[in-house]
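Here you get one chain, nothing else, as structure tokens; it is the form predicted on its own.
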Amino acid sequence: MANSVFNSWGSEVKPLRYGARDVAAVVAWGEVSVTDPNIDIVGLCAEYAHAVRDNSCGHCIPCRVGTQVIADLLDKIVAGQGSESHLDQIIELADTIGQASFCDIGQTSPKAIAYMIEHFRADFVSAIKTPPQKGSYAYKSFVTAPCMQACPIHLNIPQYIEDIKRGRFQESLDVIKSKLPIPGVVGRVCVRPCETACQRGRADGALQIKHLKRFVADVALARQAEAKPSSCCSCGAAQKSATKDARVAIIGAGPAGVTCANVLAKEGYKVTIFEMLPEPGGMAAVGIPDYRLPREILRGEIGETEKLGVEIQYNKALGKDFTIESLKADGFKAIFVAMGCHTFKKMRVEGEDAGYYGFVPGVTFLRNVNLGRLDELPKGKSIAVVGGGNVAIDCVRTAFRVGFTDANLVYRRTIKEMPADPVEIHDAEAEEVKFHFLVAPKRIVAENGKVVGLECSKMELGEPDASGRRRPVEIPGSEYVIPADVVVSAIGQEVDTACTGAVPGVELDKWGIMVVDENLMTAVPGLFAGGDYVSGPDTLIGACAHGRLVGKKIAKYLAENVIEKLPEEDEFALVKQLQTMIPAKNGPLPAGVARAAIAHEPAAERKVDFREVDKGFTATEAAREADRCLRCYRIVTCACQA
């Protein structure tokens, strides 16, 4: 048996946890780490070989055939039917598979098997002579990839990209919709953490993962439009009746609430969503302009969840039309608070609270536009928007589309520090938005109660602040005025906590938000909270991830009265631990196929209306882009005390 703790990464051996259990050993990324010197190396190797065989895609013949042979030989050794020649055969096969395979399953996984045999050959020889007793370890194997780990909802990205490459568009969509009910929405507005993690980015550009997701969603939509009116929707969803008695209330029809409802409806629960707006989508509906997210896409995908039997009651606000206590009194056995951040942070500048005509918060500006309340917008030709995030960019680009001819964005740092999506910044530049960098608002200038400009100060960057970005420092005497008929504040959003009221047994944090545990449940059994309501303004895909987790946990809670982490949470938590001990590896990668460009509507034409800016992929373009995927799968096998 192994007689010491070690890892083949050459870094410090750290204790690892899989859920509530200590990890005795783990094989991942083609490397091995052992923390329990008594681990059964032979059993661990055999278990890992099975996982490698089971997850081989089969497209590379040496990997498909060779991993089966390796698993069979290790089974013989464990059963006492092997020979020492089998060990050499396995090492030779491992080298062949590694050299001939296209993806990381074949390139890295056999390497770990060969490593264990070469460094612990005595253990294998001993097992051949005397078959080991069944150990006291429980093994767990799963697949991950850099893009999967970075994705908040952990979509199997390499799989759905592989399906696109093979022309299996419906299969690709099925992979996505197994976790994410609104792929067309996310495929348009996601901030792409997966693409940041894409290993192809080190060679010739990360894959266009977001747009590949959008592509299969749009293909399904096109097929649905071509089908007869009576045909089923593209995803196979149909009107369903609840099969279980327990009823669930969800507060908010945004991405978190809808995703949660989708999960629960498929589990057979009757779900009612209470939405304060007159239509579904939450902040996705009223905070994202149609040129980025067409309203029919959002409504259509949420409609598929409604077809599962989910009821959405509109114009129903928490604290006004109902309370948490009234929902419980009405018989709802579980409640999910999934409200978004609909209020704004103040700039704290002179004139902000004076009630001037022409001053409006960014969230209000976008809401009025998206709900068609253009008569409620302050009128003018010149606008100044303060902020550096996506909301600020959305406001300043929307301004052109509602009649402004001069659009200015004021940001107190440089473009390098802007938190907005670089793609959105580029599109705003193309539409001739005027950027004022290293400038901070100081006073809203008004005449006769009407905004006429924004007084600003020039800034310079000092030492880094708590965010890690260099802190802007005012340059004395640098004040100047940007002429503007309208000033929009878009420096941040907050949750409206006043509507929740006091809920017996529920603890509130210093911001007035319900305190939840690691399972997103409050101290009151059956009362959950998630999405932006818990995290603050976050990504749309992050809200979907919360919604899915809560849906899964509510289903288990109602069925078994149990609240616990899902196996996938433990899996990705283990990977996160591993990432802290794996040295960065930036070896050479194949290059030569550039990242596909996305066609856009001409800037001069699109800026005057709300047509969708991005055109998306054609089938040929999508297949070519999908073919760039390196399939960076990693097999992880860990051993824990049973």
Given for the second form:
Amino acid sequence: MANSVFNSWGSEVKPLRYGARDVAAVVAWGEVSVTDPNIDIVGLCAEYAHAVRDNSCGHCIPCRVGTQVIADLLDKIVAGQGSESHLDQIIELADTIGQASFCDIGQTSPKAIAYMIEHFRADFVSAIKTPPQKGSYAYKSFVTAPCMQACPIHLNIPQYIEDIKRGRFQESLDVIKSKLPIPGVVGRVCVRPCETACQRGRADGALQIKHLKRFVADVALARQAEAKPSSCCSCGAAQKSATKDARVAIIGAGPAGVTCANVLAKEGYKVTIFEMLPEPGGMAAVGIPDYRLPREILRGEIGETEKLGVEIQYNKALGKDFTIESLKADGFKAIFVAMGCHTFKKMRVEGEDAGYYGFVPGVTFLRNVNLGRLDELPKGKSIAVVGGGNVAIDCVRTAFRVGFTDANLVYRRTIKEMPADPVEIHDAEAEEVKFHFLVAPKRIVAENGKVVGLECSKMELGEPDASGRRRPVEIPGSEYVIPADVVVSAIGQEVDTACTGAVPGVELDKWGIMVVDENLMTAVPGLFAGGDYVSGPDTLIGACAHGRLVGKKIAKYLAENVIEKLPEEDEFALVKQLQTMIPAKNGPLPAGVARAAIAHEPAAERKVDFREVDKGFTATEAAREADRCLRCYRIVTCACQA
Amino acid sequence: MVKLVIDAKKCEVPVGTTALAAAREVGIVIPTLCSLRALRPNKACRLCIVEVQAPGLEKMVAASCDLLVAEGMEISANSAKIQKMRRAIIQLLLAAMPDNIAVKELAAGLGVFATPFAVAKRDACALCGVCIQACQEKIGVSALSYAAQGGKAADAVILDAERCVGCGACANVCPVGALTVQDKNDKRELSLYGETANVIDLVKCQVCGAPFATEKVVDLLRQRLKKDALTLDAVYCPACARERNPAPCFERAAI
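For comparison with the form predicted on its own, produce the structure of the form predicted in complex with the partner chain.
Following is the full complex, with the preceding chain placed first.
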């Protein structure tokens, strides 16, 4: 028996948890950590070798054949038919597989196997002589990758990229759609945490994961258009109807609500979505301009979920047309509140509440443009938008497209601290947006009730604040006025809490938002909340992830009256613990084929209308980009007390 | 141009050259099973591994087919360590397909005549996928794909006979003879793992009367050449076509 607690990277051993259980030992991407000294290390090693063999993709020879050989040898040892020479054979083979294989499965896994044999040889030798007692441990094995871990919905990114590389575009889309019903939307507007985590960033630039996702969604659309109009969506199914009696109500047809509805409809539940707007998509529809996300893509992908039997009732607002209590009275067995974050944050500057013509919050500005209500926009030629996030960039770029000729963005820090997507900032620069950095608004200047400018003061950066960014400090006496017919505030959004009101049995936080537990459920069984409503203004993919989790939980709750975490939640939580412990490899790698460039519509032409700015990949470009994937799959096996 | 050293030989090659191509340039032989100049790096066989020391990076083992050269790189293409690993890799392949002539020949070239490894299930081919690559990258048809019949790992190549145009490119590139093509009685027969996988009618040259390509290939070329009215109606075999119109048309037919 391994009679000590240890880990192979030599730091202090910390307890790990897999769900509610203590982890006795874990093998993860080439490293081993043992917290229970009684663990059967030989059994763990064999279990891990099986997981490695079973997850090898089979493409490269050392990994495909070598991992079979190692697993077979370890099986022999566990069965008492091994010999000591097998141990040396495994160690030598593990070294070759580790150095010569293409991807991280082959490169990392054998290292852990060799480590266990080298450091606990006595355990293996005694196992050869007397087969060890099968311990009372339950083993769990699963696959992770840096991109998968970074993705809020944990898409199997290497898998769908591999499918693109091999020309299997439909299979690739199926991998994405198994978790995410709106791939064409996310493939256009995702903020790409996966690309930040991409290990190819250490060599010659991360993969264009977002654009690869968009590519397979576009291919499916093009094939649909080619096919007869009668065959509907890429799922190939006609309108489906529910097979189960329990009905679920979802408040909000945004990314969270639609993803949740998709999960539940596939499980056979009857879902009704209540949407306050006349349009599906929530913030994706009224917050993201069409030049980034064409409306027909959004409508089309939500339409696919509708074809699964989901009903969307438009112009139905919580607190006005129905309440949570009335939904319960109507017989809905579960309710998901996913109404987003549609109210603007105030700048708290003079003139904001004066009702001037020409002052408008960013969310209102974008909503009116996106719903085609151009008459409701204040008229003018020059505009000043306050804020540094994606909403501010969307406002200032949209302004050109609705007739403004002079667009200014005012941000109190520098370009480095801007939370907006760097690609968006670059695109805005190309369209000749004027950036005013280190400038904060002081007063909205108006004449006869009409905005004529924004008085600002210049700032300098001081000490870092709670967010880690340096706090801007006003330079006294630096005030000046940016002339503008329209001033837009886009410094953040808040949840409209008035519409929920008090819900019996539900606790509200100090902002009036319903409090949820780790399963996104309120204190009232069956009443869930998620998306931006819970997390505050966050990413689209984050909202989808909430929707998916809640969908799965509602299904389990309705079928078995059980609320519990999904296995994948426990897996990703364990990887998160491991990531903080195992030293990361951050050094540079040899550069090869560089990240593909994305073609755009020319800035001067595109800024006068709402055509889509980014162009998609061709099949050749997509396959070439997919071929860059390093497949950083890593295998984790953990042992818990059964 | 990029300057680097391979096995103590200095060489200078254009940016974007792979280490494998650079080595061939200076006459250094690196064994491979799956590398073809016409295709993107396949990365499957791993026999072309080399030790590479790039400036500022740790010394590492990498597949030379997939390694782009960089200024000041030092590469050991045939060190004792690399040779030992190559022998282990070919021993593994030999364990998986012990009776294949091409594999045995390749192994013999590396001084390997037997394998110490045993696997429960033998493979029908090397599963390198160059056939899949040729069909996808060069022909633009994607009729071949991997199948994982026994689990997650690819363990066979399968052919979608509907999509297959019978061009024969896969058989031409297969390094282990798992795919073969044979023309007889005006039909082309494609075999995969010794079993007939597809039979397609051949068309005859309008000039010499010899069967030379499948109907599906001619249709595919017609589609690709649709702007080129000259070639639409005529069905000439390569020899007769060259006599009539020496201008190369293959470039126009490229995907």
